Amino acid sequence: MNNASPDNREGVRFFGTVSASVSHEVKNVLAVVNEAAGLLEDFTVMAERGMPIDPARLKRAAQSIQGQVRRGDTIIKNMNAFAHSADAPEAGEDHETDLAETLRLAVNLFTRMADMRQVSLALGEVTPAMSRASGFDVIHLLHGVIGAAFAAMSAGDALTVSLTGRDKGATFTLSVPGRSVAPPGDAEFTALARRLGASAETDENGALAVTLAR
């Protein structure tokens, strides 16, 4: 019998979605490293046979591996930060989430979503803002609105997400030049927004403003 609450099930499903995306990125890194390692092995065979090796090609192979190691390290650091965002504070604990840092992490995590749709995702202006909502829930909320924006975009479109801190909360603004961005209409997003005290409305310029209470 499954006794998990709907909120917990949606959270687990979301965690799985992000984890699957990250694992694909890691696999891509390993594929490039494996290709470069194979090239180095070819060079070794050439050297054993007394054949000349172009130092420039050898250097490029080594640089490719180093570059992918750096890329992989960044991917794992982002995944680690995401995993720790799910660490719920103790009951009654005074908890605050850095929304600027959380938005940067969300954009890094969801860039692959943009690449798959042949659109771009970028940070706009970001000002300091804090919230008592958990970082995991905020990223989940952003996943919903960013995903809805992507669904309405065409190849080549660019989505910019900005953050403005306010006295009693903060506003994330999602804008796509030439397009109107509508809030998600699914039950999962509606329930999450209600639980966080968040609202999502399209302004007169077509940008989606997502306001989160402190």
Second form
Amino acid sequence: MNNASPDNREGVRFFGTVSASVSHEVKNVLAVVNEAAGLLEDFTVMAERGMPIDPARLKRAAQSIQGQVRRGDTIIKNMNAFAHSADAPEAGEDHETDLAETLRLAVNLFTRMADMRQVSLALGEVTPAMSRASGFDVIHLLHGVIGAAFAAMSAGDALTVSLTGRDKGATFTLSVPGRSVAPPGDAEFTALARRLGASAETDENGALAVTLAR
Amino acid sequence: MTEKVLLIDDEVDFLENLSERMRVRGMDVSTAQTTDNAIDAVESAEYDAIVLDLQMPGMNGIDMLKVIKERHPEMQVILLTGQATLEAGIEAMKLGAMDFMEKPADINSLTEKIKKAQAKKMLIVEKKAEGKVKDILASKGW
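And the form predicted together with the partner chain, for comparison with the form predicted alone?
After this comes the whole thing, all chains and molecules, with the earlier chain placed first.
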């Protein structure tokens, strides 16, 4: 790792940040499943001792497990898609990233980050757009702008990210009602944006437009 | 003696399932899903133990622990976390947490810790009362 280029190091660090957040979510799912399964076990012991058990309580515990399995499945699917976003293109393949899908994935991955800050993150209007940038880099870029927007938001604020496809690229627009969204000022974001040929500036309505060349 | 417990976690299903399991074990359980509700609960009632999630929206468990210990130093807090790192555990214990457990937690270990918390709190309250009696006796000159 010490021999990795700065770009690679930042990328690995970002991958670690997302993995840590996802693993925390998975632990929460397991914790709920553990308590629901334990509750079913408690009910079984009570029934063995001749205590009457309301079937509705059993049903609630079973439904809780089923709900958490669905939640865990979604979390793992998102993590899997994120892991594959770093795949190298096949030799000779003309690689293109579907930015609409990538934005959806980013919003799913960063929703927990929003929840922790007591703000909301939603997908706005999305039109089809493709880019030659890797999916991983696009998610990393979005993490930079979304994270900076969160840092300037207060509890209850709502961030919407929309995507507009253009002939020579695409624009992600980040808007928060009643607030101006500024681009991140850190060196990591600046270097990544430069490498991707992306620009970020706040428009006259206070929304942040992040434009990515195709 | 029934243990009076406050369970703080933002996961609704976790709160419902764990609190029901604790009630099955004879505990008197209250729950709070937000840090604001938790602070209200701590201010309005006495608890033998507080079981607190380390990662809560708005205020993390460590900050919440500081608030609880500043206002009620005798309160026994058991922290629950998805990722129990040694550093976080040490920080929590330094700030006065009684114990630190990783999720998913074993109900028997948690129950044992809650019973220990109750005993510890009773001891603190008894010592406090003893101190007050001594002060009164000293001030009255009996």
